[in-house]
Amino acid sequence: MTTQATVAPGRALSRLPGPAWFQEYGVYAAVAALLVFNAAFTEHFLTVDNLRTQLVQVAPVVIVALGMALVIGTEGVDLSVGSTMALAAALLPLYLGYGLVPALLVAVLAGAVVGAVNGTLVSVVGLQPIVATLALFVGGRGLALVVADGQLKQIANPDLLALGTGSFLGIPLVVLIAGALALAVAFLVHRTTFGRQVVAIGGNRPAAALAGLPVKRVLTGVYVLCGVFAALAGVLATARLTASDPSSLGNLMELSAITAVVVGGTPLSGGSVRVLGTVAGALLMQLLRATLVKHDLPDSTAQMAQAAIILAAVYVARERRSR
């Protein structure tokens, strides 16, 4: 009797979810809980129009967060993604006269150049990622304002606007693009040599260099991809808003992307990239904000709730790492 009473609580405690469980599945449980709550207590939440709106709003965040996940997987960070979005948006009106494809190529090329500069500063010059990307966080938006003459410009190109408002089989194009990019990044991480190199470098960069991995090339590559994804998100956001506004487009996007990645289970210490978790993390933040707004709570409450979730996610990751 005494032995059973002593052992049973220990066994029960061992079955309780620990840091590993929360880091692996916590974001999915939180998304499910929010969906159940809203289905029960939020009017018109399950309508097609509302669900469509939520997905359209979260799509640019997902795209930027996918690139950020690759960077964080190498134990880095990119603070310039919001400015890259603004720069891509500023360039679009200048080249739409030549057609949609040339304008898209210029915008994406600008993102690649920003990423290449960030990657070079990190991998070749040896600057800390937060310092290297902070320079373009400030300078990139300034350059975007110079390119746009500091003015908001309306977009009238029907082909570009179709990217923001069009749909295929009832699914918004921006959502389809975000989903396709998520699948592409998942394939890149789990099925290619480049993806394995990203994880290896993030796990132990000195050991990866000693093993002969192309550390500088891989680091530059992830920042280029992050810049390209941010530029594409800027294009899609501009198409949805029907205007190019480099002064406000992408503001705080870097924080939203980092939040989605961290809450999704990718550790800031690198060595892992969780693509599905990143998508779920972005969706969680969107649902949280939408839930609070629909229940007449100010947006500042959503920001404080997001801060609490970030702290919890970082704490869980630290506890798991220490164990």
Contents of the next structure:
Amino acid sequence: MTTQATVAPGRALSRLPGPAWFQEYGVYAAVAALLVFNAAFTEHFLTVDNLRTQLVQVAPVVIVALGMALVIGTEGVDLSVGSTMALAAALLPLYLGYGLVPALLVAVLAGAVVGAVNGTLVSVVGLQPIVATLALFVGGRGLALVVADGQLKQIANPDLLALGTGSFLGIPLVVLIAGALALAVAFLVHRTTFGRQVVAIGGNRPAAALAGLPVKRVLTGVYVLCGVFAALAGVLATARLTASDPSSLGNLMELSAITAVVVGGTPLSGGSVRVLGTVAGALLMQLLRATLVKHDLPDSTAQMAQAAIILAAVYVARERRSR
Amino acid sequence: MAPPEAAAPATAGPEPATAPAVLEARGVSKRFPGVVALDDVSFTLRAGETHALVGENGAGKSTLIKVLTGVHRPDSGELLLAGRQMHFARPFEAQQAGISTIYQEVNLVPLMSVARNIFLGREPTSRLGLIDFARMHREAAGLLAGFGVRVDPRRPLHTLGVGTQQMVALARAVSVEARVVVMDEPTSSLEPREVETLFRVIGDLRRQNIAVLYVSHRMDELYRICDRVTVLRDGRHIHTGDLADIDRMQLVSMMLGREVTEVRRHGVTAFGDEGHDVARTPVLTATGLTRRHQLDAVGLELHAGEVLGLGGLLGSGRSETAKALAGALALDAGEITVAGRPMRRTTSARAIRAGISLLPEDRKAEGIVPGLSVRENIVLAAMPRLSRAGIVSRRRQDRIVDIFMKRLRIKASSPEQQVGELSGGNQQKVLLARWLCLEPKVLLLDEPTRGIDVGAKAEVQALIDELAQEGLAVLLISSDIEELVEGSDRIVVLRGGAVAGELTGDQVGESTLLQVLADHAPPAAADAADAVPGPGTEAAPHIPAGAPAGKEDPR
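Mind sharing the form predicted in complex with the partner chain? What's above is the form predicted on its own.
Whole complex next, starting from this chain.
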């Protein structure tokens, strides 16, 4: 596992990779190591069914984490993503009568509104992101429960169910959607004015403001995107569950998403967004958990292993910055 | 304004010249990565005196204070308090030993009550060991009344104005058994009435034989309340002596490191010798720029093809003026017109669109984005112009970046190198390129050559010259007197946030500039031209007008 690998450079063997290498590629190396380990020691791991399951399970986390990566790139954080998922799930059954597309639009719009509120509180009012998004972390789920009347509702709409279970060329639709979104975000970050402005604002906000960048607009836009992504994840998770469950859907999702982003090498201090790293970070956490569970270790052990990985990722990032 | 230096300290108290040393620093040095902040500085504070500590940016004042108050530990040298050697590990230990500090930014606990702030860490207790709130509130109210402050001591501190908070800090500082009170620019956020109160308190401290170390760059204040002065420059001790023995002109020249008699128009810098062809109509006009505590009705005109120098000592409002012009500082009042068109509710984006670019003073905090490449730092402000439908065009970026990297001779391994890895001079050139690729009409340069190496400095100076020749209007702020005098066609001098004078034509010289900076009488020649207005015209009876001050630099 990675913990062993990070200890090794301490032996002063010069050809071993240093902290900078680990921040850059550590997450990919760890994913590869886990895959190799499982291929060798875990029964029925390298089967199509198992890989499908792993990818389908990780897809909503990836989608939320993509939005989170943008927010963290601006030196912010969005705690309300789990509640936004619940809100989207609660709204879905109310509008499914009009068909899948209108219901989906309503859910995504709700995510955008949550993001707009978060973004306004952060950029215009000037609240700290953690406080601003805490409000909707608490309030969003409450609102979702009010909308859903506090009840779990079965989903019978075949179009929505198809979204959760269908596949194209043997790849589950959920996975395809997550992959497409990852590509879109990578393009956004690297090739668009908006994306570069996000990174510049995260890297040095006073400098960006002096350079005339629309700081408030970009910040608000980032939170809106994060809300929209969370809402989408909520819709997909609901489709897979075949039920709208606003009381538990997306619980602790904010932590999973932040973990994926941080483990993926995006610094919490902003100024850089690692899209591929974020995807790998989410995969790493998923694989780690699956590995331990398959070897009959309880979930609590998995949680402690995850904590160790997070600490290692943050430690490596700290090493780098002190140079 | 204030009385001239003739009206030196008149307050009663022990004669400071004979008083024993209460706090002494011997050969104190302090290094930070890349800088020597204090280099073998020695200095003595006598009981009951009010001692001014002056110096420009980077002189080492703050570091010295932090060493004296236990925030920093000196790398070498020793501290003596009343003759005993001291090693402060923490600020608390310095406080216990009797050194109180009032920092520039109020360092109290905003959410606690006024009374708790005053007595923090030494609250009066009842017999049960609990805080005796009634007594604490009574005593706090009594203390504050002595400062002319009437507030409920139970109110949370953050509900008070900044000036009142400063008074609470002062009350705390003097209510501990202090032998030394260090005041770091205590008046920067005070109203005139509060300043008077502060001075009265300092008089009381003097009578109680408490020494005050007073850091300020307001000349009037220094000459009003201080007995002696210590000048630091570039981390070194320059001078200590009675304030009555040196006039403002000498003090300023010691702070800036310029000889009073030195008058040199051309030489060391890379600026061209001849002036520029200056357009008649101004491209930028600013009138009545006002912001509480910072700017007081500043007005200036900038013409195409000229370099207008903006002179002034630390805290005179130079950077604030530049920021206000660039839309980066909200104003209480004032008008800015660019090319005949008034700007309403200026923001950075609007100022940039109107053709105003600001090279900020603090390169690291407000300039570079360290994690991005040279290319991205250069195109940061111009990105929307170099993109199509929100999608970045690398080809267009590369073309611009290539032009400016060549023109400004930016040394980087490639345009993709991270800007944080470059030298200070190259970082500054990257920032200049960022602004120049916007093709501005007005370029505001705040300390463009500070902290960069000699070669880069000469290149930047030559570039400024060249840009003005090409018809750009340049505003140059520099603490380097030589650079300011040689680089500028005209100099507007600020003092205390207001325009103190303007030097044009032949008046642009070091001695005239120093005189205006020091609030001195203008030379006879300038008198006739009536170009140096301001309140200081009748000051300084013992310095003959028209002649450079003849005293030796008392080093």
